[in-house]
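What follows is one chain in structure tokens, specifically the form predicted alone.
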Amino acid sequence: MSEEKKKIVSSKPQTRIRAAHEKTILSEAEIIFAQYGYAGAKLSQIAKAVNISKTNLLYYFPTKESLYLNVLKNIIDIWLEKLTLFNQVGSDPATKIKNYIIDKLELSQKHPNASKVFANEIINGATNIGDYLQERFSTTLEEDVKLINTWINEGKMDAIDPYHLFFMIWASTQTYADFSVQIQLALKKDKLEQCDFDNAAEFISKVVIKGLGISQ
């Protein structure tokens, strides 16, 4: 990779024709990049996908590593915009960590190839998205966490470590997405449903609040 990761958004001026395109080149490709990784990953099966020839494609993104950061971007603006705890809709503790952990799951079952490219990035060491990962998640999970202390300050839950609770709900949430064909094979359904998904959050939910000590 070079210093092109540290420009992750195109420079060219957007226009809605150009942005239309874009957004259906990136929708293919983060499908392609789940299936083959980045480095298994050609321009030539993205250009197919989206039915272009493989100059066109190198007129939206000149390299396959722009391309990739913008996939990567595109991921982490959809989870940033739905995953704050502090957002979520309700006052109480319980409505919110529920409300938060549907979010979570329903972008798990709309966009499992986002979670699983995600997921390779991070376990190779974050090396290409890591400056943007911190620069817009930082801000957002240091919001929840002290969110998380105010409610154990007020005693509205048992006193717990905000960090390993994130990282619980991430965890149990995610696994949907990138070892949904295990489910799937646990379960014996070619595909998982809306009923496992809703079914996941309840359990999820209740579980999580129960340990956390919240009253309901």
Given for the second form:
2 protein chains.
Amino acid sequence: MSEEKKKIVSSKPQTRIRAAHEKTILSEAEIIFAQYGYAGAKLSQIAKAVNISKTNLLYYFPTKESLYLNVLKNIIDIWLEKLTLFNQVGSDPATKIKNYIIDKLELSQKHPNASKVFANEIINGATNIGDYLQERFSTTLEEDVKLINTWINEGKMDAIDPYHLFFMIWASTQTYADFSVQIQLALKKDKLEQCDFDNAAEFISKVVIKGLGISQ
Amino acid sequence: MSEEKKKIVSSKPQTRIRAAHEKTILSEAEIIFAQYGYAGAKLSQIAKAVNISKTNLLYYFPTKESLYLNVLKNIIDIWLEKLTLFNQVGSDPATKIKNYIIDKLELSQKHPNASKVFANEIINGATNIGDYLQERFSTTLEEDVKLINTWINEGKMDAIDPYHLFFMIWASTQTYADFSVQIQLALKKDKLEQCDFDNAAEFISKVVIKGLGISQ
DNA sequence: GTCTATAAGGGGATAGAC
DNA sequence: GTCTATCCCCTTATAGAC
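Please supply the corresponding structure for the form predicted in complex with the DNA (the preceding block corresponds to the form predicted alone).
Then the entire complex follows, led off by the chain already shown.
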């Protein structure tokens, strides 16, 4: 018997029609949850976006909460693949940090709704996800903090508090997804373009690397 | 006839009991809206927090939307008082930028719920506040951008894109309010303390100022 | 296995009592 | 001026039809 990854929806047998429906439902649900948060999102909205009846939606995901948790789980999995400095390509601090920033910004650009769902969840107190977050996030963060401290001890960068460094990088990159509306207002654009993300990557990595006293 | 500031609730005459109720209602509403966003917040929750009936609440604020707009207006007024680099004390770039960052962080510390309501509003598309924001925010931002460009032309700092600088500062400071739960998880604390905000101010201003090539 | 008619409850708002 | 009994709609969820 093969050890399969536990899925929250695992109990139901997977038919072709179920697999197809679940995929589109999760995709549309992410958009709605991103815009309205958990409480504000309505199953009727999601059902309408998928073009099925509200009650039919509840056949595939028996409760609103189960749907939400599955959306959230998808997001965290995408996140954790990239959210590590330690496994970033490169050997020197400058390269690793720059690639880390570029990867995080790419997530903001390609998965803005995922970022917004996550933001909503954290703002409202991470009630649904706290434990899962603690478990999976903390370990990779601690590893990355250690790496920064190694670099500090080796004299490769200034002695700063690694935690606040990560808070700054997370915030500065996620803002291009979560607060895109404000950024669009400021830049007087209807939509953020590739060049905006390129400029952001350039700016953030320059300021962070130089600000940390890392020689390139 | 004196020119009074237009208030959204202006139409009703102010009695003592109304003034007192409105104050506590706005205060509690801010907390609830911060946690659940507009759609997610329930008038019944807010009424319960104020210890009045839901219908009585609707006497003081005739609609949910009117209540929300008043909460939001309070917040923006607090914001705009401080959110200007131009009017910051100090004459040299380093001092002005450092004080700007300290002030923004102080807002995150003292008005975390205001910050969260604002964050929710922006994430869900700024549908209620877009015009007001454009009007009041844009002017001060443009002024601040000009100031940065002056400093660049005077050779006081590296030639960077001023807009992305402000996005970074806003994000890095607001994250201590909006994402406080995530930060608490990372720091393994139940509550952020004064020293955490001091460390944040120290870190952010150091990295930004040094990263911009500003000599101190 | 897939989908829908119907239920049960809570949402914001109003008309009218004090 | 202040407060409440009542309304109507829309929410999630279930029991049962195909």
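Numbering follows the first chain given and starts at 1. Between two forms, the rigid core is defined as the largest C-alpha subset superposing within 1.5 Å. In this text, all values refer to a predicted model and were calculated from it rather than measured experimentally.
Glu22 C-alpha shift between these two forms of 2 Å or more, rigid core reference: It does shift by 2 Å or more.
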